[in-house]
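First, one chain by itself: the form predicted on its own, in structure tokens.
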Amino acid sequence: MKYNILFGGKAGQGANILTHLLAESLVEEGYYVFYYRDYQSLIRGGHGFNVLTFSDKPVHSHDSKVDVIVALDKNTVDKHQKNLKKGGVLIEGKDANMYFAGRMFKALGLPLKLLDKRLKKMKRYGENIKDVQRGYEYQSTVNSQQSMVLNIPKVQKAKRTFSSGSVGVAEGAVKSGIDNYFAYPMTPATAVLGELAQRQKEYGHLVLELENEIAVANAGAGSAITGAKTMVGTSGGGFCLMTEALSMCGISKIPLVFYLAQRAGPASGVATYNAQADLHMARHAGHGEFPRLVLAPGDPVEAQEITSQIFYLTQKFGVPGILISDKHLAESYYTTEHKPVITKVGHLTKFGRYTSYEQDPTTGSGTEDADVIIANVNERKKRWDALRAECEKFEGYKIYGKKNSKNCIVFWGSPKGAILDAIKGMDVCAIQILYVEPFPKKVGTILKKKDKIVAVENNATGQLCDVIREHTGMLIKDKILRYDARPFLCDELVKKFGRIFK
């Protein structure tokens, strides 16, 4: 059993809160839920929609065809009715979003008390509950006529977590003992700024919004120098401005964590949409040669785990680390039942003299001495080797599906959800790369035993394929690449995999 419900309307009409209220209630009733957000870079007007998918079995993605459309305006009907399945349900009208919440709860047979207790935590309870009751009563009339009824089977209730990639990053940072978070708002990294800001009083860390990304990176470096566990956050355009500070962290052994939430580019690109096109920038940004980490989670649980690992590794080895996510992972909500494994983070940084120049270790001053320069470079290379060895202790890659299959999919980041849903029952193994830098040594050995290898990425050139070729010598020719600023969908991947793995 699986249903896809699309909620659409103008920005400001309340489709987001409507989606989230229903999603949380379904999770509480024991269903697995995933939902995706699609919106324009507007505060009011335009068109946005969410697709909520729920099932009695684990689900991590949505489909192109939907079972229900909840249209808060006519534009939603015009744009999406073509994607409504045969026999699907269209719920439309000019009314408040809470009216439609009442209708959906009745149509799905959900207890109204699930919605009521959530509304009591919000503003305007009296007005909202009246709208809910009107919708609920109207849908009761519709149900009695045996139309627009969704006969979903009941499932056993279970306690599960429902969160986004942004919540995962924030939780991972808090559990790692973060002291300071600096950022300038930039979609889709802004959500972590908000999540950490909400937790300041409870956990005692500082969240500060500065005037631009250059100030953010420099403040982050200065904070980390004092011994504070520090993370800075941005998207691709802001990360470009941070690269000079990144290089300084590389030469000065400053353990600063950079959170890079990708969106479609170049430049401002498509500001509120998805892409995985900043991998090479994360790997090579800055000037000169210095060790760094580039780690890429694929779901909210991994976001917690990888965040704690990157804090641990940056602190232990005095290197900058880049935690790379994207809009789809950052803003989608997933049901999870696995508890994250959090790595205990110590402190490395001590007070001393810091400089962006090569530094004489004896005096702490900048130097141009050739022998000292060689010694410093060799020390960075040794630290890089030690970092690689330490990273091998962590799960730098994961394998899903049939491990011994000769058919193989390789991927990183947010495509994970659609891939896991699509390969169910297929003769294929899927390899997820979590540690891009340093790259896991064992992956090359595994790939060489496969007959058919396909890469799945949200970019136009197959950047992970370049990384794999660099480290293993293997050229991956078959690629499924999506670069229209939208994420992969489960049903579309099922068709593509079916053609490739005949």
Second form
Amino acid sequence: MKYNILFGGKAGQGANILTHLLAESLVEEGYYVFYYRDYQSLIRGGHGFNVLTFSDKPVHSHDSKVDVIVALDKNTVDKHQKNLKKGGVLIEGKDANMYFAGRMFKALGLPLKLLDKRLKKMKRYGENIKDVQRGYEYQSTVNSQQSMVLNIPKVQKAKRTFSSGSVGVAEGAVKSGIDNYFAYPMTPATAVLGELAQRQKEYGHLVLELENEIAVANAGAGSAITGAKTMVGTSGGGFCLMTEALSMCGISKIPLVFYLAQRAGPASGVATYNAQADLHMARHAGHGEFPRLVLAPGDPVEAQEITSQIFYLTQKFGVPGILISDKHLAESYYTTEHKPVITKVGHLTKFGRYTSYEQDPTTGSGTEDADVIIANVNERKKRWDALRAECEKFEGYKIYGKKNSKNCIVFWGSPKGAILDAIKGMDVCAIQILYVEPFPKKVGTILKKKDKIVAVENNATGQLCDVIREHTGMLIKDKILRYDARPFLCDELVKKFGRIFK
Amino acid sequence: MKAKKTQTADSKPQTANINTATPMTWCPGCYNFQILAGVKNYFSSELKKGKSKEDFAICSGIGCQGKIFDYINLNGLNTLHGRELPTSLGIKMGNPNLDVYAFIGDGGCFNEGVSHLVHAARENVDITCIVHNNQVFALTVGQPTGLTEQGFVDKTTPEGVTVKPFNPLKLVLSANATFVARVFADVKQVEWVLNEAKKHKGFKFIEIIQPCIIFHPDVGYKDYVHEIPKSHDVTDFYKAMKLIDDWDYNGIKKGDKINTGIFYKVKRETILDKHWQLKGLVKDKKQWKDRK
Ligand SMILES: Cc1ncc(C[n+]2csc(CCOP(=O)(O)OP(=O)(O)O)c2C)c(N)n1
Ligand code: SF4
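Please supply the corresponding structure for the form predicted in complex with the partner chain (the preceding block corresponds to the form predicted on its own).
Starting with the chain above, the whole complex follows.
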């Protein structure tokens, strides 16, 4: 059993809170829930929609065809009716979002108390609960057909977490003992800024918004050399402004964590939409040659784990680390069962004399001496090797599906959800790369045993394929690339995989 | 990376422990030597009074002035060109118990990094900002900065600079700085102003007139220097503006007065006062790593 419900309306009408309340209630009832947010870069009006998918089995993605459309405006009907399945239900009308919440709770047979207790924590409880009741009663009167579709089977209750990739990064950071987080707002990185800001009271770290990303990255470097565990966050455009400081971290052994949440680019691109097109930037940003980390989680649990690993590795090796996410992972909500494994690290960095110049280690000053330069470069190369060796101890890649199948999918980051949901029952394995830099050694050996390899990426060129070629010499020709700034959907991938892996 | 203690043969006992073995590469006669001597005297006397080297952090950028980092054996970061202020802010946020000094060129402060200056002043970040103003990008061999006078000619501007400089102190004051001072690059004046700045809480902005004897024509600054009269009310914003306005940086004309001393000094909450996390670290004299 799996249902997709689409909520659509103008920005400001409250489709988000409606989606979130329903999602949380379904999770509490024991269902697995995922929802995707699709919204424009505007504050009021326009068109935005969310797709909530729930099931009695784990689900991490949504589909293009939906069972129910909840339309808060006429535009939603016009735009999405073509995606409504045969026999699907359209719930529409000119009313408040909480009226629709009432209707959905009735249609899904959910106990109202789940909604009531959440509304009590929000503003305007009185008004909201009235709207809910009106909707609930109305839904009781409409024809049975509407409720039949949604006559969902009851499931066993279970304690699960419901969170986004941004929540994962923030939780991972506080569990790693973050001291300072600096940022300048930029979608889709801003959610981490908010999540960390809200956790200051509880955990005692500091969140500061500075004048621009250049300030953010340089302040990050300044903070990190004193020994404070420090992270900075941004999206592609802001990251471009940070790259000179990234390079400084590279030469001066500064353990700064960069959170890079990708959106569709280039330049200002498509501000609130998704892409995975900044992998090469993350790998190559900053002038000169220096060791770095580029780590890519694919769901909120991995976001926590990888965030803790990047704090550990940057502290231990005095290197900058880039934690690369994207809009889809950062802003979609996932039901998670597994407790993340957090890698702990102390404050390993000692304050001393740091410089953006090549450094004479006897004075801490800059140097132009050829022998010292060679020694420094060799030291960086040695540290790079040590970092590579240490990274092999972590799960730099994961294999899903039929592990021994000759058919293979390779991917990184947020496509994970749709891929895992799509390959169920197929004769295929899926390999996820979490450590892009340093790249896990064993991946080449595994890939060489496969007959058919298909890469799935949210970009136009297949950047992971380039990375794999660089490290293994293997040329991956078959690619499913999506570059319309939208994430992969489960039902669409099922069709595509079906054609390729018969 | 921990700084190694360095000993040099010529170190005077007074400043021995903050010397480095790094050879100095400023031009003979450069006014930066005056600044360095003043700064070292100041730190040495602080150390004598019981402060430890670990109480201080220094930050400089790129340019002739930036080399000062190499000549003072204190912890810190010789950061990127123009990023001295955010880097210093980061050091302060990383350990609010450190006394942080940022050394910046006029190019770094008012060209490359001017956005940072405005915000550091507005936020009243608890650091001492020392600008070596030689009205030129010296280390890149003498191109004009935003503070260079109209008509200035170099290899890259054969027709001469077409516009007037802006007045940096007016900018700093307008950005709500709480401490604004100017001195000439002279050992005694530098030591004096650092001791004055020490008494103030918040963002301390110090401009040092540091003529570049190679790339900027000597317009005889010294003859135009006037000490701000003792009677000046340092809390009066408009009087401060007026004193600042006595020189427009556009060369030197008859009647110009390069006033030196403290123009402005007022109390205001600093960035440390605004964040309970930092206040806590200061109160308990703790670092982040010491918190539970
Ligand atoms: C980002 C960047 N741009 C340009 C440079 C080249 N550069 C080195 S020093 C300098 C000028 C420094 O001028 P100023 O800050 O006034 O210091 P001065 O040399 O006059 O003391 C420039 C532009 C650089 N190092 N970094
Ligand atoms: S070029 Fe000017 S500022 Fe630089 S060292 Fe020489 S005199 Fe000093």
